[in-house]
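Single chain ahead, written as structure tokens, the form predicted on its own.
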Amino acid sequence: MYGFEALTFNINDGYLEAIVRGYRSGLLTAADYNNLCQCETLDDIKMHLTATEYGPYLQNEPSPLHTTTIVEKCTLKLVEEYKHMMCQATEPLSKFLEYITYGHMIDNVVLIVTGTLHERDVHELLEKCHPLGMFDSIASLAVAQNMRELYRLVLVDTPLAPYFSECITSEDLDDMNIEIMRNTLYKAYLEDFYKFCEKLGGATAEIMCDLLAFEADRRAVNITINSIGTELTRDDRKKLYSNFGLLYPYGHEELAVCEDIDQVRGAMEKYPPYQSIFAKLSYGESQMLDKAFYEEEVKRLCLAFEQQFHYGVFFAYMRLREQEIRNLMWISECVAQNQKTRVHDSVVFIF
């Protein structure tokens, strides 16, 4: 029943909510980002990060540093925090935390399958996989020739198995099919997560359904823009949109027939929350759209912390930390490649 979480929430989940709010206080601030943007070398970045919560993970790294090392160590911190929360969690929070990792599992599956298609070394691909999305049989993905084999040999024993029902075909895997597979899996995953959150009810349902609806709408826009000029038909495009969100169903009808970025803009500007996002872009421009969506997402994730006694804070924290790692990767790459003029192009300030 909504409004009564305060009576029972702390029995099982109060400790972990306190922990995650403590983790959140360790996120980098605008002052940290301003200092990082002034750095001249990767060692300067390391020196600054040593004074933050990333310190213990980076302090023993020898010079010369690489961007991949910084990202790897920062991701290691996130993984350790996630594992600590997972160890302490009871149902239904443990199931909720598992759901957070399914997106990474889908990305890892797509990475391995695409890499194998282009004859890349499996061990090299495994190193690039996100540690939160690993599962036991991931290395054997490389043997699959089509979707049916992929499912039968590997994925039937993973949490992704139910999401594969829609994309099992005997077609050989190629770049187009793999991208359709990724989006079909994501659609099934988001819909399943949405239903799970609705079932939990209360403040968790209210906050998480809003965050997931935003994610579904963002994916719908990205699918539309990326499929313009490809052989994907309007009906196929529409099948990849999630069956919930602010754009469902009428916005999806409009997006399915869009032929260029300005038509997408016209469809989206009818929805006030997205009007402000597209207002930041000039006509015909889509490069800065990702950043505008990330900024809006960060704003919504920060708001999740304003309310107590719900699971949305765990999702919000994981997403904010991932955004922070993306920021650090961008800053490190700009410094390493001597492109400091572009350093502010993709940094999304969190606080």
Given for the second form:
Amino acid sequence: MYGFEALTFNINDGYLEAIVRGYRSGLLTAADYNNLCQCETLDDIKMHLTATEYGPYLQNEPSPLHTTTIVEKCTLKLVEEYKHMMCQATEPLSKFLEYITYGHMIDNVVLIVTGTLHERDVHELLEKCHPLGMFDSIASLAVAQNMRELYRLVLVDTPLAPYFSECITSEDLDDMNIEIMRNTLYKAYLEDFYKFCEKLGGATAEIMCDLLAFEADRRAVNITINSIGTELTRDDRKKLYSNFGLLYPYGHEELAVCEDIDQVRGAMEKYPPYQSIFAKLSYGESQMLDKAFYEEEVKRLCLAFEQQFHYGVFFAYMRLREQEIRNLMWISECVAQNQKTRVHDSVVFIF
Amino acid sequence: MRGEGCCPTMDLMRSEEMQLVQIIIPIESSHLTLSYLGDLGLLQFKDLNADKSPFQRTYATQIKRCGEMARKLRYLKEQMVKAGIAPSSLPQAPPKLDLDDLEITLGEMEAELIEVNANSEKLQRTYNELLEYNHVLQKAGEFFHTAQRSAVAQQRESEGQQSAESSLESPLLHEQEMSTDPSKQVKVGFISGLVPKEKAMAFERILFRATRGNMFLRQEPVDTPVTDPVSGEKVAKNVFVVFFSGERAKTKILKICEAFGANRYPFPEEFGKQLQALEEVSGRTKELKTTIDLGLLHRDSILKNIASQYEQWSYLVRKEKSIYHTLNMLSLDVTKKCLVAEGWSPVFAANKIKDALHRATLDSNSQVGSIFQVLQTKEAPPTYFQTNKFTTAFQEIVDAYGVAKYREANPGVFTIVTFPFLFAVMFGDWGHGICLFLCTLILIIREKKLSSQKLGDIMEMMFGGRYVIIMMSIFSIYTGLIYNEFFSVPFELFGKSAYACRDSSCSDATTAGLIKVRRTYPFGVDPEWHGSRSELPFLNSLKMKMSILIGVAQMNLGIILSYFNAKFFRNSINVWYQFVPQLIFLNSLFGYLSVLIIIKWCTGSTADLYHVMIYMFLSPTDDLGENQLFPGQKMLQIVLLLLALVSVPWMLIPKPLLLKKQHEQRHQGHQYTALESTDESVEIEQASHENNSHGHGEEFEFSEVFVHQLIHTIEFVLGAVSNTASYLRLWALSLAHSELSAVFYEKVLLLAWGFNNVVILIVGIIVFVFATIGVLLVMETLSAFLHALRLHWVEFQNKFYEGDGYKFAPFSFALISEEEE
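Show the form predicted together with its partner chain, please, the one above being the form predicted on its own.
Okay, now the whole complex, with that chain kicking things off.
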């Protein structure tokens, strides 16, 4: 169907595109955020949110609210919307939608494995998992002692199985290993997703490859920054970078040898799209980097809605909603802990 | 009040006169005042705090309280629904309820219910666990039993084999085995329990992988779905027994069980203990059951108590919430002693509002009364029509297109007659009309009962438009009589047909041999036309011409209404440069055609009207020849054509020029007026501010106005032709309807009749009935309805209707209770 999306797209996916665009218009606006930021208590936040699309999910909550309840209910809405779309989707859109959840699956696997390593209760961990990344046997992850067992017992049944091929070792699990596992998995996942999108072709490929490339680059930067000062070797570090994106391959070589944040900055500023991100930060600062990246991502995701007849809107919508939930969580936490001065630190306006 | 005297009130012609009023209410009586005003329901409050977010407003806490109470009520309702108790709708004598009291009561009720539920849930959980245990005991018992039996059988078999082939080696080997066994023996343990059926496969797989196959799993589905103790839902489950060896395997398996939500239950190995456990379990189940039943009884009595007052409470809460919402729209005075309200109300309601304010002051023992005053404003007031249950539906038809501008001529009045009539022209069959009439009559007779209960989506729509439908059916009986069709069969209702056969050779199928023997058939179409060869040409010509007459008449009505609008709003430009040329243009072409049609009908001339109309444009100076209907026709046509040609630039050019001139004049005197208005009303800074900004936005752009007028003119000129043609749908649909019903009658009913077979006849009648109901009564009604709707919205209303007003939405308790659920 390359290049002829306008002709054929609506046969199968027109309805869902309409749905997702409708969902998008339910995202909170800057005016909403302004109002939310002025809230004094969590009840105020609830009252404000009941006037939005979140209304039906929050209105039956008894009054002493917690941040977790708000976040939980908001996530529930996202999950229900996702499920609705999933039910209606046909191939290859359904496959595409599944891909969106793999990231959460990886996070959940890592969460449970780390949790069991620190001897937390499995049920407590399960509650913390993102509902989009749930799979049947997720709880039995707790049984595994090392990667090989993890793979053989549980993950072989999940869509994550192919990504594991690179990280099967018999080493016992520890924090470092798990983090490496997460990044290896993510790398494999992103590359797979990238290939899948390329295969879909047309506007989907164009937009999604762009978004995924950004994601890959962001991960590369984060890996670099997080691994500074750890015992991770340069080669190992380089192995964790995804093999696509704007930074691939020369940027990766530079990032691999970085020893502090300013070197990262130097490497990144050679790429015009990232120059603007780093231009916002003062030298030696890495705290605000996350926010800057999120802002850039939101900008790119919003742009995805400017084109029609492609799957990027689904990805963009899910990501935007997740960003919105992160925002809500931050705002509620600030309100709950009386840190209202910091409200604006981490909130990324979507519109 | 008004309209007293000889004439009926003309309320619907134009919307009610509105005024912007300001009320200053002392804060202590504000709640009661609003409650009285809500009962009255004739005041639409303006939001004076639009810039404040909901929780910054004065009464945010009260609204939060109401929201909390509403949530509690929803919880109670949910509980009632779960228990199958319907809230009684009996209107009890309401004891004076205070909001604070209610809040306490609701809190208590909720707490009590939650406690009762928690208790019964705990009991229920134990009960379900026991039930599951029971299942495990039974099923697992079966496993062991069958296993034992087969083991015994095997042993016997092997013993038999042993005795049969008592070779030299075999006892030795056997002994060896026997001797090695105890030394190597590992402890084989087992775990039994229940696992949800859908997870059973994955469960088995994981078990297998985790123990590397060193386990043995037996599963057996439980026949009936089991209530899961944790979630309380009914789930299909499997009983499983898994055997394993070693402690490590055990911990693994336990973890897996936990992960899969498999409930484990201890299973005694000995048969005697099993029996004992089974007995114990069933005994405890019985005990629990009675406790649970008692708990349920208690809960039901609480819920019944709630149910009797539920409606009243929820009404009170909704009412309070709406009062506080409205109070939030009022602005607080600087002294914080009184609230200032602004809003729209109909002029006639002023006394009622004053009265309500007065009562509220008295009842709340306030020392200061409320102040009521009328404000001057240039804002467009809302549109308010006082409709009754008959006119509402017709007004809705108009409102669906656009709410009338304030005080603009309301097409709704005319719609009451023209809409059903146009429908009936397309649906002319008095048999079908009677069916429709009877169906709607049922709705109207049962009106009281039906309006109180909840209907389905489609029924709701039918019920809402019942008076429209009944008018439609009455009119279609009338047009059906004119068309002389009863399920497509003609009747000689008004005397004998005027025609008869000249001699015996003439058949039904032809009119050639017919001669007129009596006076013309007095009403409608002569029955003799039906089924004759010239039926279609005759009816087509009749209906086509009729459609044009109706269309031209309705469009003229539209143009005339535009005159009344222009006159009412004192807009002489619109009268002279829009209404007059439009009237001339339409009538010089299509008005003339209508006149020709009538002349042709009266004189029985054979002139070809197509020819006349076409050559009027192509060669107006040519002789008409045989198509001349009256002397001097040629001259008249030339005059009319010239008039039409003149009226086009007349519509196009003067109006924008005059508007420009007017604007320039006004602009010179602008500063004076602006100053005056600010002097006049100090208190409405906001309003004057809006005025200013409004005046600012009124920048006169000549090119824009001219283009607008150009579009308008082109639309009207082309529209005159296309709209007239559009009215031909009246003919087309009427033709389709009569042909369809004729087909069903002849090809189904008469054909079946012809077989002289009862079975075929019954089948035929059934098919006929369903086709009539499904196709003619439902689908045709819908399509004729839609076409009538279109003719009103497009062809009629575009001649005069602006429809850019907004509806009057008063603060009224009656509306609130309708709104929710």
